[in-house]
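One chain comes next, on its own, written as structure tokens: the form predicted alone.
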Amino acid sequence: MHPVPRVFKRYLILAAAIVFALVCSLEGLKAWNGRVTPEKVASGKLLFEHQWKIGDSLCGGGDGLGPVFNARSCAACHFQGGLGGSSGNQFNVTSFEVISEGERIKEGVVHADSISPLEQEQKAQVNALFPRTIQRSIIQNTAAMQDCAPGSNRATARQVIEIDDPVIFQELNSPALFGVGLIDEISNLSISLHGQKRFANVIAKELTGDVSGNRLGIVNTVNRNIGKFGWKGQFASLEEFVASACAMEIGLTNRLHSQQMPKQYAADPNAAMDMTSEQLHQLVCFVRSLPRPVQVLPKETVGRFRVERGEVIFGQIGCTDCHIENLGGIEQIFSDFHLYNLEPIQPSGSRGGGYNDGEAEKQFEFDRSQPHPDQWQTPPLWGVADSAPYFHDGQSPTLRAAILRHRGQARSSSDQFSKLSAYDQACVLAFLKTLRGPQLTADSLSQP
């Protein structure tokens, strides 16, 4: 009898893995499916556009909304294209990044309203935390010394130098939770076989000295977990993200996440419960339930024609690269989950300004197990037509303009993009503005 050949035991090993990983997400959606009931969606939907309050009715024993907020209800900030959709620039969060040395050592938020006047939170609170550094130098002064005599006293001068401030305030628009439930049950193994394909492509393409195309990104690793939910990939769960938001954004305690003391930017440790442990999970049903965008296609056949069109030219200037359509079994979802920079960074000492070639990328000095400050998540297209306006932050107010935004990891599709003729400009628009947003009914929300 033959040894097996040790390529086919690796082989034998990655078919048992990805067996293993498929049932255990079968096994997590049944027993999701098996939690959630008509019953449950329903009073999660009406804590979903419930206007919370001081001292709520709905809290057991805890003080309800605040004492610091940016909305007094989940809806209010999810609603474009029905209930769960994204929203404007008017709504967007303030969120902040502390970074010294390379390292991340504070985020949060900067809070919209509040109960109290006095507990009003603003910008330059979190400036007054964390300074400005002012670094003070001795150094020789090269022209005085050319003037001096040998063996005299050299002259020097006090140079002072201003050290980058440490905090990065970012906007940050309301994502569309349309479909999040199916996304929820995309496992690890998905987007990691996705990463590595990915990167062996590029390795590939390189080693015959083709070093054009797209660069690759990193995933954010939640508890030994992908995080797929928020901006940065930040939540690994979609109960983790509902918990958070409830917390950060309406202020109200739950098992999961604790309100936010005013102007100390951390949590209360202190703070009763606002939400029972069956509230968060109804919410959480009720979310899982939002039905998944649709892709709409033109009747005629000339307007069909541009969408497909459209669709293999998006795949042919590498911007599938990053929005693949099918992950994990999801069909159309336009995301591999992974972090990149889309814009150019910016380099310590300069922030503000840009770099070219990815000089400054080089200078930038940042612990490499975190999501960098200018990095974002690829966020799923589904849905793209009908959640204007785009990137986190919300200021890319057309498709047009989110695509050539893409000047940082992804620049090779924007120049491409750029330089297609009008009609094939207008092709792959086309085909981004079929992606929409799904067609929401009372029966569609009822439906575990």
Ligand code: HEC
Contents of the next structure:
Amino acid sequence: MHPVPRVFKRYLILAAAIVFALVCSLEGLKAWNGRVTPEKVASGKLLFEHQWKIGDSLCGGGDGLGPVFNARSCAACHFQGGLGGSSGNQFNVTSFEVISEGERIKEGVVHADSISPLEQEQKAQVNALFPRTIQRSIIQNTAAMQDCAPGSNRATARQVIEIDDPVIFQELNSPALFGVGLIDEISNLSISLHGQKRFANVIAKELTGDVSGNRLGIVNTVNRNIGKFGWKGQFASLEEFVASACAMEIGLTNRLHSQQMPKQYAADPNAAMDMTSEQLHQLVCFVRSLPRPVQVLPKETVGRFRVERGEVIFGQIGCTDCHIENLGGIEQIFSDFHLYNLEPIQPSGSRGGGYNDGEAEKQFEFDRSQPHPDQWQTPPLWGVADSAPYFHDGQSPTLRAAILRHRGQARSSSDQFSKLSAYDQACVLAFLKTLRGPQLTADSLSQP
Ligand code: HEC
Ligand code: HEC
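Counterpart to the form predicted alone, namely the form predicted together with heme C (HEC):
Up next: the whole complex, starting with the chain shown before.
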């Protein structure tokens, strides 16, 4: 018998891996469908709206709300356009990232509230925990660096960044949760296949000497899965995000995440459970059941023509490089779940620190397995007409402002948008304005 040629062996292994991944994702789906019941969704809705108290009766032996928290209910920050929606900047969460040489980037949240004034967190405490040091770093996120296959480490150009303050504070705006159950089902394979297709297109263009397009992004890999939730894609599954939201936002310790120790910016390993596994599961069932956003087209012909023209231009100026319409069998989602750098980090925090360009003295490189503080995930644009304000920090009040803020790796698209006639710009905006949240009625709200 002839041995199987090596190249065939490789294809066989690849084919087997693809079949295995498909079977696993189908199995995952089936498991969930079997477990979601209307009763669990209804109980989960009550937990989502519940105003948690200190020593809450729903918490068994746990301490209930806090000790540090951002709000008393999930609904407090997810309500715009109906239960589960986004919210304005007054509900933003203050997060921080700490960059230090040779270490993984640390992340945390400065909680807005606490059950006792003595436990109230402040930005200045975080600064004190991670004092100012001059660190100089090579940050590899120039255009050339990004033009490598997702996950690869090939560095062709480097930008030297001086970090004089290791702590970077960022405000995070609450996204709408509509349709997140569908996002949970998008497979790793669909996201990485799209990334590879774009990689091939960009390289093919560059071989002809054309480097004008939008650049390539990266995926955030979390425990060998692609992260899809959070502004940095920091969680791969909805259940993990919900468990972390319970602990971080409200202070509810559960099977997957513990509440935080006040002023320590770390999980409390000794906290008693505030939620049973069943309660966590019910909450996930409710969030999964939130309806997906929809497209609402104008009835009159002139309006429809503008929207159709706007959608064509949206593709022509490269918006669909990142906001791809269909992914993993989900229609009109308009995201690739990759992370991009659209603008440098703004000076932030109580010390006004952040990134500064500078000469390299002592050089180190960031851990490439983690996204940089200036990389953010492409948000799905479904429902975008009803989820203002925009961008991770909620600092873009309108759709137009959000588009013009696309610099860095999406500069090509925003430049092309700026060059459009006023009429064509209005068409693109008219198209985005058809991407509405689910049109919830009083009935659909009271019956999950
Ligand atoms: C204080 C406001 C606030 C509260 C309270 C809150 N959230 Fe959020 N939520 C946010 C913010 C801000 C983000 C984005 C966070 C990030 O990207 O790190 C978010 C993101 C999410 C996401 C990810 C959505 C996506 O598509 O990426 C889920 C799911 C979620 N929240 C569920 C919940 C649940 C469940 C609760 C209650 C246990 C809750 N949230 C309570 C502000 C809040
Ligand atoms: C290179 C990838 C890329 C391209 C090309 C791109 N975007 Fe984006 N878009 C992003 C990322 C990443 C964000 C989030 C940035 C942040 O939060 O800091 C975003 C955010 C947005 C938002 C705000 C959504 C929200 O929920 O906050 C809108 C609206 C938007 N893009 C529209 C467009 C339009 C219109 C175009 C074409 C002119 C376009 N984008 C091209 C990556 C891209």
